[in-house]
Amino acid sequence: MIQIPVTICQLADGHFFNEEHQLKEEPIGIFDSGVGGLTVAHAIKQILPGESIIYFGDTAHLPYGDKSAESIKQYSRKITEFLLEHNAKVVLVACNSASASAFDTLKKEFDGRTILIDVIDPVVDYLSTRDFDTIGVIGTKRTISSGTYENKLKKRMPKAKVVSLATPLLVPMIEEGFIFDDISNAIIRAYLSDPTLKSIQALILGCTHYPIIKNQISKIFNFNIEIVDSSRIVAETLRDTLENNNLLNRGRKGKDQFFISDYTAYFEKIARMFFEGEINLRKADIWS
């Protein structure tokens, strides 16, 4: 647990300032290639009410599966140095791609700065407490290509048989609004039918775009298995994460902040469909 520092002084009115107290005010960092973080936002909103967010859309790199470890690695650095600048108490990695591929980076270069919470390591969690014979995974060709479920579900779950399928165009479909349309149902049924997830008990979705599209998945499975979405498993451990540092903020919150690195029409279609009212929607080259 990441212990920060507290400072308490007294202003010159005689009224103390208490740095905590701040600090529990300020905004929960998520950033992800896209809208598919907006899946984990909009579960954090539900669990924590009282916490405001402030959110990047990397959608000029726009999807991170089919970039290079390297290339993520340097998008989510620059990412969570712009999440801190606007004064992120935590930082969440709402990406599988990245999570994957720049978790472990990240924890050692902001050692100490933040507290920085990935997607897969709860899941991974909460299926050491299940009990499933074969588990799938769905991702971009990057996380699958990682191998970091199986990895890590084999750590735990050393029964436990661990299938795999990189799934490249869901991303993509979703982010170009394919999606509950003919289009979307035909690819979606051409990658799940595949031999390789004959069998499974449970499908863990491998991308926060895919609860989008939950449903769908659902359906081709004829609801016969447990679809396993992260979006609030990872608000959960961040609830969690947050009472044992001290920072849940149970006082009022501030206004909700959205950044992407390129406008698409659709991330506010979206935006807006997850989260009600006016979205404070910004573009912010971070990159130039």
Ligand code: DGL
Given for the second form:
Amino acid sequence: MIQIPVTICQLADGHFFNEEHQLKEEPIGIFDSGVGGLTVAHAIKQILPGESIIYFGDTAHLPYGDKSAESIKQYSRKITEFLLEHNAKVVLVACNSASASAFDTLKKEFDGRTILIDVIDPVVDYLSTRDFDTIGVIGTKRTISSGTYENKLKKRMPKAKVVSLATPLLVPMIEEGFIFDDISNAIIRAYLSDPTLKSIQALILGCTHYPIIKNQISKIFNFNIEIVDSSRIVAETLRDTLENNNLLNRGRKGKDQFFISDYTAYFEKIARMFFEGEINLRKADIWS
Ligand code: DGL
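The form predicted alone done, now the form predicted together with ligand DGL:
Okay, now the whole complex, with that chain kicking things off.
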């Protein structure tokens, strides 16, 4: 296919990109601390099959949920630089802990260089179109202690009651491969039978790892409440953003690329589960 060179590409939000090639054909940058963001990446591939992705799993610093906001900002900044160096056309922060602690900083620091999307605002937008009285949020210690979901939901839905619960064991449990067994069921039950979550009508999975155990979570509530899984909601927001900025890829599709900062066999296993077959997984030591 003939590449149409464009020297300057203007985005709908007024920003300019100075590129020698078609920005549209470049990959979507996505990052998380580990496998969690793959749930979002998977939803993106279903909704936008014409797009390629470049994924960074910061397995060397996992879990983010136990780290300080300062550390998460530092990791997120460096990963965003890495994704942009690899020509990502937008950057999706597919991690709630990073969205809660680092997104505002990233937006300021990368203003004019790229479009950033987080995983919290699209969920808040979605819920504001629904009529729930009581909403629960589960997430990492970092996400829950930041109060980000509660504050943003309260602004948009002042009448709704929002209750939140940190469920810190779920990420290491998933990253260690305890997913559909007695151990995972016992941990999930122990957390979710907390009285805080009594009488909720919807539960936000405020961590991108949690969609992997969505069915077990749903089962604890007898499939009676709405489990709000951000992956599809965020993928739809991404589609709208690409469309509005004339960045949807209608040309040549590149190869998906997966980077991790430390090798874990489990990452590879889960990535293969989501993306079937061979995946192009490489270790990138961006910290030295
Ligand atoms: N998947 C991430 C999140 O959404 C990170 C979890 C972690 O590393 O603690 O918060």
